[in-house]
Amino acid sequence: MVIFSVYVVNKAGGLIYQYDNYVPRAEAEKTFSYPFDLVLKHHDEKVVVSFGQRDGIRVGHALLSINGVDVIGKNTAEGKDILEYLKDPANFPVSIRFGRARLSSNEKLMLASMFHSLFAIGSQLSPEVGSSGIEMLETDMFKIHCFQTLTGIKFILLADPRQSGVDVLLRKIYEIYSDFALKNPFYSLEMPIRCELFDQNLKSALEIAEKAGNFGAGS
C-alpha cells in the first residue's frame, strides 16, 4: 500500500506542514527530429505539452530535460528559452524527457487553502446541523482523507484507495503533532511546523502503516 503525502492546515486555511512520502514519476523520454511535432506552451514558469500525445507523453506533462540535462523552468541549462531553442533546426535531433512536474510550494499553499474552503462549503451544505465537513474524497487513483480537530487544525492524507486504517493513522499523526509540536517551547500556534522529532515520528508512523497495509490501534 502507498501513502502519498500529508498536509497540515491551520484553522485559517494556511498550510503549516507538508510532506511528500511517495511521488510517482510517470516519465517518458524520446528523441525528436525536426520539425518538432508537439505543441508546447509556457505555464507557471514551466514548459508543458498543450497539444499532441504520443509514446507516453501526455497533455499537461512538463518538459524536464533536454539531451539528459535538466531544464531550469522555462529555460535550458544554458539559459536559452526552450520554445525558441526548439524552433532552431540546428538543435535537432534532440532527446527530451517529459513527465508530471512536482507541485511548487506556492501551488501547495493554494491547494491547501482551496481544500479548506471546500471543507467549509461541505459543512454549510449539510442538511443537518453540526456536520463534520469533508472526511474523504475518492478518485480512481487515490483517496483524500481529512481529520479536523476541535481547534480547527486539519490533517489531510493522500493514500492509495486500498490503504486501510487511515482514520487511526490520522489520529496518530494528531498525537505526534500534540507531543512534538505543541509541547515544543519554540513552536508558535498556527505557524509552520519545523521540528525534527515531529518529522522523524511522522515518517515512522507512515512507514509502519505502509508495511502493514493498515494502522491498527496498537501500532
The other form holds:
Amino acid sequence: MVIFSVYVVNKAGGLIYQYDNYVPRAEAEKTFSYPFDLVLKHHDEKVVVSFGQRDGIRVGHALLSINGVDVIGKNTAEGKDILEYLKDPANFPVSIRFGRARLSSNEKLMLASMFHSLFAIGSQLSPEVGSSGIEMLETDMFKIHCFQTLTGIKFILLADPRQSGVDVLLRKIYEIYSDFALKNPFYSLEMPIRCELFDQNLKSALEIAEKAGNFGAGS
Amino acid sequence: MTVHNLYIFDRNGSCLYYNEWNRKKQAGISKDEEFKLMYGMLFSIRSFVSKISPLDMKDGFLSFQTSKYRLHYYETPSGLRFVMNTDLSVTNARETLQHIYSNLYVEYIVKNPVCVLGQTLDSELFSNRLDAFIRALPYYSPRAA
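Having displayed the form predicted alone, please output the structure of the form predicted in complex with its partner chain.
First the chain shown before, then all remaining chains and molecules of the complex.
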C-alpha cells in the first residue's frame, strides 16, 4: 500500500513541485553472448528494448549499465555507441542491466503539463452538465488522484490502487501547501515551491497515510 | 445508474460507431471534432500512463472518473477501442465492454461478409442487438428526459 509520488501543478499547467516517495526499481542484470537476441533502438537519448522479452526484461526497458558501468545516454561510459558496441562479437560475453528508465526533470514537467490538458479535456467531453476535470484515473498498477483547488492549483497523487483515504490526504496536502508555502513570505505564487517545511510536512503526511492505509487493509 | 454513450474506434482513429442513451450535455463542437478529440485524449492518456507508470503495466489505462461521470476503456489486441461513459455508480465495465466485443462486434460485424472492416459500422442488426444489450444491463435505467 504505497504512495508513489506527488505532483503540484499551477494554474498555467506548469509543474511547481514534485516528490517521489517510492520508486520501485525493477531492474534485471543478465549475461548475454553473441549474437545479441534483443532488438534495441534509440529513443529519447536512451537505448531501449524495441523487440524481445527475456527473464524480466520487457519491451520499453532502457539499457542502464554494461558490465557494471552505467551508460551515458546512447554511449557507453567510454563514449562508444552502444549499438555498435553490441554488434562486435569481440565484446561478448557481456553483462547488461535493463530496467524502467527513471524520469528526468524535463520529462516530469512535460507529463504534468500533459495531465493538466487531459484534465480539461475530460471536463469538456463530459456527457453530464457541470462536470469537473479528471479526478481519478485508474490503471491496473496504480491510480492517479487529482484535486483541483478553487485557485486552479492541482495536487496530483500517484498511489497503489488499493490505497484508501486519498481524498483526505489530498486535502491535507492542500492544507500543508497553504501553511508552509503560501504563508512563507519568500514564496511567490505559481513559482516552484522551495520551502523546507513544506517538504518535511509533506513527507510526514505521506508516511501517516501509508501506515493508515495498511491498517485499513489488514484488519 | 445509467450508461451515457458508447464510442468504438479502430486503430487508425476513425470512429466506427457512436450511440448515446442518456446524454445531457453536448460537447459544443461537431460530432467529427468530438470523435477526434476523444480519440486524441485517449491516445494521450495511454502514452501518459505508460511513461509515468512506476511499474511495468499489463492492461494499461482502464478508466477515469470526474465529479459527474466515469469513462471506461477497453482495447482489443487488434487495436479496436471501446469507450463507454457511465455515471459514477458503475465501477467496472470492462467485462461489459469485452462482452460487446466478443459477442456483438465479432459475431455481427467481423463475421458479416458485407461489412467492410475499417469503415463505419452500418449493420442494423449490430445496432439493435447492442442497444438491446445496453438497455438490459443491470446498471442501466432510462432517466426521465
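Rigid core: the largest C-alpha set superposing within 1.5 Å between the two forms. Residue numbers count along the first chain shown, from 1. From a predicted model like this one, the values you see are computed outputs, not experimental measurements.
Once the cores line up, the CA of residue 117 ends up less than 2 angstroms apart between the two forms. Residue 126 shows a C-alpha shift of 2 Å or greater between the two forms [criterion: core-superposed Cα displacement of 2 Å].
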